[in-house]
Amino acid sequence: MEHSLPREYDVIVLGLGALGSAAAYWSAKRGVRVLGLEQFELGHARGSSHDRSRIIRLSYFTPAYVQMAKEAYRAWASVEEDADERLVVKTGGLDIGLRGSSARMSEHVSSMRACGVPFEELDAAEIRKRWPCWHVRDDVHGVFQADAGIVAAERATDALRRAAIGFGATLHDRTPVTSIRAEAGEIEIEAVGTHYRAGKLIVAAGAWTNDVLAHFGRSLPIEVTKEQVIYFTPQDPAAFALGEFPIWIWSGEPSFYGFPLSGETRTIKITQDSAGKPVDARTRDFEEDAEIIARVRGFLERYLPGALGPVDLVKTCLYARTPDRDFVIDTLPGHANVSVAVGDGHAFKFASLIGRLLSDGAVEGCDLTPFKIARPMLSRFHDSEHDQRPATDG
């Protein structure tokens, strides 16, 4: 039986989570044809992109963070507008830790001086005064940024989808692809018995990124693994409010953050950064991992107890991490019209405007290299050729 004639596109995008859903609103803003495709339902829990809130700051450990930090803040009020919806709320962010304890906070520090950041260094007795439900010794110092916040994440993620089909894109869900062929400059995919060609290609699948390289003979050295956030049901609501309470990230190893109350609920969300055991995206499991509670538990038992109230809720997510954590922002090497992002756990801050570096290829004053797929980290990148499987399996 003959194949229908592909349907043409300029742009299609694979994946439809944060960073996929903000390449096509920028693709689409642009004015070019786009079709998004999802494997699953749209706002589905089974990658990065889904619950309640995101930190965004400006605080970050290298100035190209940091520079990408202030266009991320002008990048997300070009959707707030587009969707009429506001999706960033500041409440200042507080990195705080044992003095001489994690090099990341003098990195932060010194990164957003070289970016003309202002910023307060805040010793113990400050930051008791400052929040008392903080339980710190002399040995604790902070550093506190006023323009810290929080991204509405699953608002924000269905706000870009909205806008990308107001400026005319396709988006479908539930479309697993099953063939991707790259051929006279164009990309031609099958998803669901249907083709698609385009001139562009962009692949934004968090941990089913391997899946889509295969099919160009590549693979990263992705590394998949099943973080969890804990909701708490605070003993003094007060004290954490929205306005009064900030943002936080405990740097140190471990390292722990939290947020303060928002939204209709009475909680708190807290987790351990990172905690998360490597898992296979495909048969991945949703249930509570007990090592991570009680560490936790532990962390806030000493220095937040305020916060340590019942357990109202624990959601899990996966984290997609590349060796030296930081992110994948490039053109495929041999195939410069498929571009690719891998956000590493900590890219829904960044989410609208790594869409934009995606669809404009460079935004002014955002330096990519650290992001190149070629760098020495990545080295691992290889010819995949005969071995057709992601670089990780969990």
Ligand SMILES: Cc1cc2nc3c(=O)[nH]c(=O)nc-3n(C[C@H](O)[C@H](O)[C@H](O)COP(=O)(O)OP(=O)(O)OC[C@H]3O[C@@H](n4cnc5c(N)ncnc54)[C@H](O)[C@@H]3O)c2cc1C
Given for the second form:
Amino acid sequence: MEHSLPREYDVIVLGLGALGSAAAYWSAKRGVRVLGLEQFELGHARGSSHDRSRIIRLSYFTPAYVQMAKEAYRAWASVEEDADERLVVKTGGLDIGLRGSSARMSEHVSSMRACGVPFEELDAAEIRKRWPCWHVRDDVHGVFQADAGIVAAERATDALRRAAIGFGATLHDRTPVTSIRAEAGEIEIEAVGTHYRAGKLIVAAGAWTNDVLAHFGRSLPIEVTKEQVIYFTPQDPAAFALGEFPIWIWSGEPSFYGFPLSGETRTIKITQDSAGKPVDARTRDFEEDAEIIARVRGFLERYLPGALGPVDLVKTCLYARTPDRDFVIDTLPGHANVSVAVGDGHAFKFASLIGRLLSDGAVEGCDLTPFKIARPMLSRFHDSEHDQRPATDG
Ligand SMILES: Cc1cc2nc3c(=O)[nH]c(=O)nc-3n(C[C@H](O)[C@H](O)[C@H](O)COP(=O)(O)OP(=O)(O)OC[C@H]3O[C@@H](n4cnc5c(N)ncnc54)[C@H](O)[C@@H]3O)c2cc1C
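Okay, that one was the form predicted alone. Can I see the form predicted in complex with the ligand too?
So here's everything in the complex, that chain up top.
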């Protein structure tokens, strides 16, 4: 069928959640012609990047992640400057769990030590002293890191897009990409009857990644799950005040995490990590899962009773999970001009940095080897029937 000449860009970004918006921002900041396309309205709640808050922290499982987290703070600072808006608030972060039951906490400690990140190891008495709302026995311990905090998720994604537009990017919402052709180093795509051509395509499609990769005859072993977060009105709001109470992650199986009081709503967000069931992003529902609420209530009754109160709000959100819970940040094999990023359930804190990596290809101090598409874990899980994915946390 005849069609009008395609519109020309240097880079097309497919998907404008946190990662795609960041890729559009950094690409436009470099001065290239950027087109960003989003299938739904900007800021929609069907993917992974909506809601008010995400945890940002330096305590991580490997030194490579700690190094990246350091760079992530710098990448957010750049967005804050360009968007003229504060997006990251430091609250301090508490990793907490039963002694001897969490390998993850010792990984965090050794990774931070390897990267020269200051932190404090706390016994139960010190935890109770600093935050009396934690009802912990002496078999509990913790690690406190002062730089951890909150990225204002929806505002940050919006700021990335605003800054991208400020640098000249063209962004279209309600524009699903329905066809992609890669020929002679050029990418041609179709969206809502319009054809676009570019030298480079960045795929940041979250839970829809495999629908997009199908245009290249490829897929990745990504499991999409419907997660949920719960906003409680605490019995004792003062104990959870921003500036007094840190973000926290209970390391263990199951793992839980939570935030201090949100100034706007007087509620606190808490949930169980990786508790969701597999869904298809195209057909998933938005119903709340009463079992997750019951497990979170049980945890709070035991350890943080002052947080318990009426449930104000429940929100659902998708994880696009890899088998090893490491991201994908790579070019598509056989297509050097197609980059792909998949953020698993913990990429928001890194979103600005990942956008820069997708746009520049390299940032000093960031080792992208763990995020290669060709890593053994991804090919092994392609064929596995027994998918035993580990839990991570925000
Ligand atoms: C409950 C929950 C809690 C989390 N907590 C944390 C946390 O505390 N800290 C942290 O760092 N991370 C956290 N994360 C993870 C983080 O939010 C995600 O890793 C991140 O938001 C992923 O962003 P994304 O851009 O890849 O995906 P998305 O935001 O889903 O964006 C992908 C976009 O691509 C669009 N798209 C797909 N196909 C097409 C197409 N054909 N045409 C056009 N557009 C298309 C989609 O509509 C979508 O908007 C959490 C996630 C959830 C769900």
